[in-house]
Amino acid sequence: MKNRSAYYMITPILIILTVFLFLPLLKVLFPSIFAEGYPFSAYVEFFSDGYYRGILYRTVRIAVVTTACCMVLGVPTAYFVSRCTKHWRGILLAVAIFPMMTNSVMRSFAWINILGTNGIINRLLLALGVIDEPVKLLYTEFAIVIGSVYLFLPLMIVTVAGVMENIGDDMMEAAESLGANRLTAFLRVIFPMSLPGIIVGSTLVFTGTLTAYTTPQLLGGNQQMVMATLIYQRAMSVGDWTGAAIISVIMIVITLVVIKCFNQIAARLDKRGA
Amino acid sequence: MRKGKVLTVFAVLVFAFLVAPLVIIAVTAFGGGNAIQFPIESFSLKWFAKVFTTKSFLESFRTSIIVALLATVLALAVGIPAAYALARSHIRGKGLLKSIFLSPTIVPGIVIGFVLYQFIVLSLDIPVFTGLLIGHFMVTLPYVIRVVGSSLDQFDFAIEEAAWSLGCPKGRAFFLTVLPNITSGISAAFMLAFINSFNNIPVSMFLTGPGVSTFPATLMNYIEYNYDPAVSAVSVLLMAATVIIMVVVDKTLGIASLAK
């Protein structure tokens, strides 16, 4: 293929991305750096505000906890799925993929029904006499974490199961015949071999939770703001475009750094494996 | 089978965690009361009737379908040639180009919506709908690049070269040899892009205006002001549609094609 025709083929996409993504990003976000005269002084101001720092910490904390939960719940489940017969594997994967195909409003709405003041958990605990009055579960950080785990766990299971499928049963058999029990064999053989998949899954879950809007908005509301909901609030309710731009830049930077770090870990593991 | 009892119980509990909330909403959709009940005390289909008579639901559903279709078709139109050029040519910086094409995934959806709203709608005075369409194009493009790209990577280009050497013009050779072999990749890309655009919220939050709202955005708005089973009924309908889509995909492309 001639280079010239290749350039023709990639030109439209490059023009669209430049005009409608890179240019708007630059035009809207760049001025925030010089918003207060000195470069980054608006950023310094942002970080010195305890309220905003709190939101930043909360967002990162939720992303870290959610990723950890997805790993703990997702990795063994993915292993289970990968060891099922082909028939069952198909069924279980379909069950995991199904929620991924539905929208996050619906999936968060389910948890409003479960966690709300009149929700299923509160009514159950009241009926059992464990509590005397409803406990506040909704509009807490806990609600956002559980909603986020619910949202991203399927992604972790599907991603990791895809990698584990390619690890043969003989690996476990070899480990067991050499005297390892099942748990040791899993931890020392299967887990390291599937680490690249786990890292990809974790990157997706972490960045997804960090930038999520719908779940924090519905399950955390205005009491538990995160960065994405803060952008919307700053821009639409307060008209503070600079503030929204600053938070946008911070979100993009954190996303890039996290992706870079996870890639680096994956690369190091690849080298060790080879 | 190398599965212990503990692992089996663990996996069953995890899947129960995934399925139970969906079952709960499905049940509440059929409640006869005015508020959400679980378990329901009487059976009724009135919330389904309400969904089909609520104008904002119907209108935004139409908007979402149109936006998702247009955005996906646009992404395929510019994405397939680009993916082909990446797979086939020897131009420099292909790795960089690919990351540029996938860059919309790095920018959070809410930020895409925010900058498009500021730049396109406010500065350039372009209608909100166009902005919405462009935003959703950014959602769909990475799926096209990734999925079509990976199916092109698996294609044996010796077939295309054979067509060339037999005198077939390049354009015709592409349509006769390459395209038929990547149709399943294109279909999978179409499904993924369409579904993800249809379900997307963050990109749309800033890009909705008078008369223009996407279905999930309307749903979200509705939840904030009304707490009734109408949303459960909507969810049941969406789940039914999802099941149909998944069965069709499973019969044609294989369910694994949605796990990308």
Given for the second form:
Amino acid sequence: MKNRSAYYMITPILIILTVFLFLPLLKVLFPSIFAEGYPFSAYVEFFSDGYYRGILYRTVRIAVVTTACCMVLGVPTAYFVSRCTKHWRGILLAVAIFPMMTNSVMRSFAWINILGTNGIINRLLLALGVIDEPVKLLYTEFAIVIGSVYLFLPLMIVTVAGVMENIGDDMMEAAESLGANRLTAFLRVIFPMSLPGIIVGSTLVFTGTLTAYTTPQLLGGNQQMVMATLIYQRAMSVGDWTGAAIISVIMIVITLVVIKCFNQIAARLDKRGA
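Given the form predicted in complex with the partner chain, state the structure of the form predicted on its own.
We keep it simple here and write out only the one chain, dropping partners and molecules.
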């Protein structure tokens, strides 16, 4: 009876997932497999095209660099936040989350004003005499990475801070009592114990950057196209819905592979911890 009740309880969500997730995925998958010629010929053609491969490599590269930057900036910040009092911890987390409450388009336009030819950075460098003419910062991979880090860094901070809050100060004190300085104690004790949160945060940042559209479109433009903007171009500008479906399936596969890899790392860490 208990098992039957459980089945009844999950039936609504199974119906919703089937109608709104699995069926649309199948509708995207089958036309891309049997597009023309032999099965998967469209995928072979995609990976045989140097232009498409370049866009795929650029997308993955931007996602990896963004994830690394968020780790470098987010982990120390999360540690500082986790060691504040409860009152200040809530304030700092609210400040970290606040940018996410702003529309992504508005945030991207703000970075356009900062990174543009007549933007704040170029005007400052010209005023200081560092450069003789404006440097191209906008519509580059650098601009996309900057915008993506600004967009997804709060996810890393909040996720890691939640894990570090559960690590007692006695761990750091024990390491220092054995002769380690604070940096060594952090790297040898706090950082390994925070890896589960770092893995979750890295997964969120990587997958979010990989599939982001607004930030790459506004800060990278057509000069630095990524997979998400390529989907829009194929579907809306060219009308090639099959090509857009192929790109979508490739992104889904990459996302699933990355999540699987992170889950494997987390599982190994759990076994080692046990």
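Note that the rigid core is defined as the largest set of C-alphas that superpose within 1.5 Å between two forms. Predicted model, so just to flag it, every value in this text is computed and none were measured. Residue numbers count along the first chain shown, from 1.
Enquirer: Using a rigid core superposition, assess whether residue 261 undergoes a CA shift of 2 Å or more between these two forms.
Expert: It does not reach a 2 Å shift.
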